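A lone chain, given as structure tokens: the form predicted alone.
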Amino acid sequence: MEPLSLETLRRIDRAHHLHPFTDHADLERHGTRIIRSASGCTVIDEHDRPLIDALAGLWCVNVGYGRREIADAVHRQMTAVAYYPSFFNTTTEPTILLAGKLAQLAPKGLGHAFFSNSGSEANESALKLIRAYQKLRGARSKQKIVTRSFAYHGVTLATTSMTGLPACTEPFDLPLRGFVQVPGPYAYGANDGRTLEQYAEHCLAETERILLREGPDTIAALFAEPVQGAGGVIVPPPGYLRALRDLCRRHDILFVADEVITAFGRLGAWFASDLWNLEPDLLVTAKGITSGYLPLGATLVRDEIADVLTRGGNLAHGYTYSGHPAATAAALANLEIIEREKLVERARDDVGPYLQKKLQALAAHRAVAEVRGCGLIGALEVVPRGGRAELTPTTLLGVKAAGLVREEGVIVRGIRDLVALAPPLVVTHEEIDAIFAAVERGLDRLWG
């Protein structure tokens, strides 16, 4: 069969494909971008142009593209048992082994895993497991869920209701009832003269005020991303997250760490919860668990909670593809690469500090008002010539800058008026240099 032309592919895509998180009018004007191949930190587009992927797909391709070890593991598994469910007292070998491996790697006490297909589903599963747990322990009134402004927890009806981004909630008339929002530590966004530490203290005080207003006996859990990724790479000050965790413990509220982005090495630790001593009751993962090679999510559950759930009768929750053997085989191969190549240590001791050094150097650029980062994730807040006073909800300078940076050969993400980046853990110093050179050229062009 002859390969289809670019125009034919774009025509079919236009006619039949509803893209996620896409302005389809813009897609009509500019045409679909198609990635033809990928290797390491580089993808090849529809014009055979190499682009350094400084967002690791969607914060997830931790081991880089083209890893034959993962493809081979998936092929072996699909040849042996391509699929069998984990329902009805049955499962497959790689799914068992992955549950054990996660218990070994995860923060102490998180010894049970419930598998799903994405971060959204992993958070949705956490919600249902929490409701079941609270009911089984005689606390049926504890049903409200607390999340923070600028949070991103997924796109189901419930997880969108947890998400603190109006662009995600308003088109669907969400949130649903029973979801409560407290302030996240986005001091730059607040722009009220307080330091990050001072603003975080305010957030903690305001969070406790809201918890008391709602009634702790009505609140089941609080969900928090250690670094709020899609909300703008919001990095908390030291001590804030642990204080948030302790606040939940004082009021008998479960603390859930949403580590869909931060797990598996992104911050220079296997889990941010270990990095910041969070001791979560549940921990949600996806993305880096397979480096995006196949869809997989996992909700890790503290042993004491799992004990209540497993003694409560039939656990009537799950997905057809929960613990899909090809996906769990991919995860095992992916985690083996991370361990063998010491990518967590590399992010902690080598490329993470190097990326942060380059990020801090860009803080002096005339178009940059603030930089934030930790490990292999970072963001730059972009301002117009007239400064922050000229920013509006429609300036979208980050989105415009990301488009210019792509023209310079690097993929980053534009969020509101900021540029976010999170390259694969295998990124080299030379590639980091190229990323920041392209970002600087893009910012120069933005200002003209």
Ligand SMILES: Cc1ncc(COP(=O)(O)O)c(C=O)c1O
Given for the second form:
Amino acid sequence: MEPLSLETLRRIDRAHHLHPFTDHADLERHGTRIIRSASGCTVIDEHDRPLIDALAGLWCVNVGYGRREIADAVHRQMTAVAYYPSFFNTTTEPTILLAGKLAQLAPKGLGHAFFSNSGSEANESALKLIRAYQKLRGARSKQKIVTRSFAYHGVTLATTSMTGLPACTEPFDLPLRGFVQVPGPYAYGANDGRTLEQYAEHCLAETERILLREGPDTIAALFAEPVQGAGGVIVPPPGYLRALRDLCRRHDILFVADEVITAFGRLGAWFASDLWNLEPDLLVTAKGITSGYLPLGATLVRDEIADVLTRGGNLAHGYTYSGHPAATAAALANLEIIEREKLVERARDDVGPYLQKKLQALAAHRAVAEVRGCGLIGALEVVPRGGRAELTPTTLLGVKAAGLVREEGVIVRGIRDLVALAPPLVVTHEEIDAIFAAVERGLDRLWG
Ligand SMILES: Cc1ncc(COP(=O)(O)O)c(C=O)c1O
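Return the form predicted in complex with the named molecule of this protein as a structure block, the form predicted alone having already been given.
Every component of the complex follows; first up is the chain already shown.
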């Protein structure tokens, strides 16, 4: 069959496809982009143009594109048994092996995994497991959930309610009742003259004040992304997350690390919880667990909590595709690559520090007000010619800058007035050089 023309594909897409997180008027004006193939850190677009993907898809393609051995592992599994559920005392081999592997890799004590298909579902599962746990242990009044401003935890009704981004909540009249917000440590955004450390101290004090106002006996859990990703790559100062964790412990509130972006090497550790000694009660993963090759989420649960849940009768929660064997086979092959190629160590000792050095060098650019990052994630806050005072909620300079950088051959993400990067863990020095050269050229053009 002849391949369909770009015009035909775009016409069908326009007529029938509701895109996620897309301004459809803008899509119609510019035409749908279609990625046709990908290898390593490079994707090929609809015009056969190579682009370096400095966002790893959506912060997830940790091992890079085109890994034959993941495709082969999935093929083998699908040929043996393409699908069978994990309900009713049954499961499949790769799903068992992945649960065991995660228990081995995860921070101490997080020995149980509940599988789902995405980060949203993994957080949603955490919410339900926590609710059941609090009820089973006789703390039924503990039902509220605390999250931070600029948090991103997903798109279901409950996980949108946990998300601290008005652009995500307002169109749907969320949050639901019972979701409480405390300030996240976005010192640049607060712009009140305090240093990052001072602002984080203020956030901790405010968090404690709000916990006490709500009543700790009404609060089930606090969820936190160690580095807030979609909210703008918000990197906390040393000590803040551990203090937040200790605050939860003092008030008998479960602490959940949403590591959907940070798990599996991005920060130069298998988990941010290891890096910053967070000892979470639950740890939520997705994305890098398969490097995006197939959809998979895993909610890791502390053993004492799992004990209460497993002794509590029928666990009436689960998805048809919880522990889908093709996805868990992909995850096993993916984790094997990360281990064999020492990609976590590479992010920690080599390409992570190199990316951070290049990021710091761009701090001197006239259009850059702040850079921040950790390991293989980073952000640049950009400003117009007249400086920060001219920024408004609609300037969206980061989005504009990301468009210019794409014209220069590199995909980054524009969020409000900042540019975010998170390339695959296999990125080379040469690719990092090319990424930053393109970012610089884009920023040079930003003021017109
Ligand atoms: C920290 C975090 N949690 C949850 C999610 C939701 O994951 P998904 O889009 O797979 O539902 C995301 C997605 O970007 C995320 O970054």
